[in-house]
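First, one chain by itself: the form predicted alone, in C-alpha cells.
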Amino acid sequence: MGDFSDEEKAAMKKAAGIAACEFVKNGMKVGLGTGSTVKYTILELGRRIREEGLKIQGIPTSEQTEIISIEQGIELVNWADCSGLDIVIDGADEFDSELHLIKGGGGALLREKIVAESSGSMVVVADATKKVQTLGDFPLPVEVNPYGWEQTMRRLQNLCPGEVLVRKNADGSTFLTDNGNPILDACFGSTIDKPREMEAVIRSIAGVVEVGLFVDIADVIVLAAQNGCEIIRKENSRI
C-alpha cells in the first residue's frame, strides 16, 4: 500500500472489511473468505451477531477463517446442508478493469472458487495496490494434485514466459492447502490479457486441480483507501 505505515494499512483494511459487512443483510448464508483485510469482515459480523441479533450462516473457505468463524459465534453449516450461499466476501490478490481477479496467494484457492461459484454475488475487500491494468505481476498460484506434480510442473512451464516455482514454507518444506495439495506460483509477469482463455489452457493440464485466476465472479470490490472506502461495481453486478 504504498509508503502507508503499517498502523494505517491495518487501518485501511479494518476499513475495507467492516464495509463489506454492508452488503449482508439478516438470514442470509454467507461465504467466508481468507485473509488479513476479510479477518476484519469476520469480526465485524461477529459483532453484529452479537449485539445487533444478526443471524447468518457461514460457510469458511479455510481452516484458518473457520477457527475465527467459530471464536466469534457465526454458525457453521456444511455443503451436505446448503446447496448454495447468498454471498462471499473475500479478497484479492490482483484485480483488472473488468474485476477478474488472481486469487491464492493464501493457499486456499480451491476452496475459494468453490464458495464464490457457489454465491449468488461476491464482494471482494482489497486495497490500491491490488489494481492492475493486466493481471499476472502477482505469481499465478495453481494448485496441483501430488502425484506427478513434477510433470504438472514441466506443461505448466511450457505456457509461463518466467519461472514456475513450487510454493514453500519459511523452513524449507512444500507448502501443502487444506487439502493436502502443492501449490506452484506461476510467473507469467503482465501479460494475462485472456484470463478466460488462459483459466481454460492451464484447467485442461492433466494433475490441476484448480487455478486461481476467478473470472467473470466479483461483482463489486470494496476498495480500502486512506480517506476511506471505494465502492467499485461491476456493470451488471448482481447486487
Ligand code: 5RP
Contents of the next structure:
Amino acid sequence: MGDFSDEEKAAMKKAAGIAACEFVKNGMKVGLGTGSTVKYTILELGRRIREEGLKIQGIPTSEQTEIISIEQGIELVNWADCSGLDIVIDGADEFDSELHLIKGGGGALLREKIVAESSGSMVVVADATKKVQTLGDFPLPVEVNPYGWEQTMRRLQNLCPGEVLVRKNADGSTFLTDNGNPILDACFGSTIDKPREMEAVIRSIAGVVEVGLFVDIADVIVLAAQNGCEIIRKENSRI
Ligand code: 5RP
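Starting from the form predicted alone shown above, please give the structure in the form predicted in complex with the ligand.
Starting with the chain above, the whole complex follows.
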C-alpha cells in the first residue's frame, strides 16, 4: 500500500472529499458523514452553497459533523421531518474489493449506519491506505450498551482471535459515543472474509448496539491516490 507522509495523506483526503461533491445535486437531502476525509466534503458543500447557490438539506452523523455543517451554512433537518435521504457521503477505515467496509474509527458507527441505510446511495471517500484484500486489520469497532458491557466483551472475545480493547480517551477515561455507549475494538486481524456472517454473529450478542461492518451498502468509493482520484463503482451501483 506504500507509506505516505502526513502531508501526502492530508492531500489525498482533501482530493477525495472534494471529488465526492460531484455526486451532490441541487435539492438533494444529504447524509453528512464523520471524519477527517468527509470534513473536506462538508467544506466544499459549504463553498458551493455560498458561491454557487447550491440548495441542499443535510442530516449529520455525529455532533462533531453537526457543528461543522452549521458553520458551513448547510440547512439541517431531523428524522421527525425526513423519511429518507438521496445520498450519504462518508469515510471508511477499510474497504475490500466488494466495497464492504469497516467504519467507526471516529466512534460514529451507529448514526452512520442509520443514515447509510436510510439513503438512496452511499459514496465513500477514502485514501489509498484504506484499501485491503481482507477486512479486519483495522480493529473492528463494536458499540455496546453500558449495562453489563464486561460480559458483552467476554462474549465478543470468544469470537475474536486477537485482543478486544475498550476504547479510551487520551486522558485514559472510557470513550463514550454521542449515544453514551462504550466502544469495544476487536482485533480480528485480516481474517474477516465473510463480513455479512460476522456482522450477524456479533449482532446476536445481547448488549451489542451496532457493529462497524457495512456490508453491501456502499455504491461508490472515491479513492484518492497520489496521482489523482479514482471512482470505483460496485457492480450494481445505485449511482
Ligand atoms: C467515523 C468513521 C470515519 O468515517 C472513519 O473513521 C474514517 O475517518 P477518516 O476519514 O478520518 O480516516 O467511520 O466513525
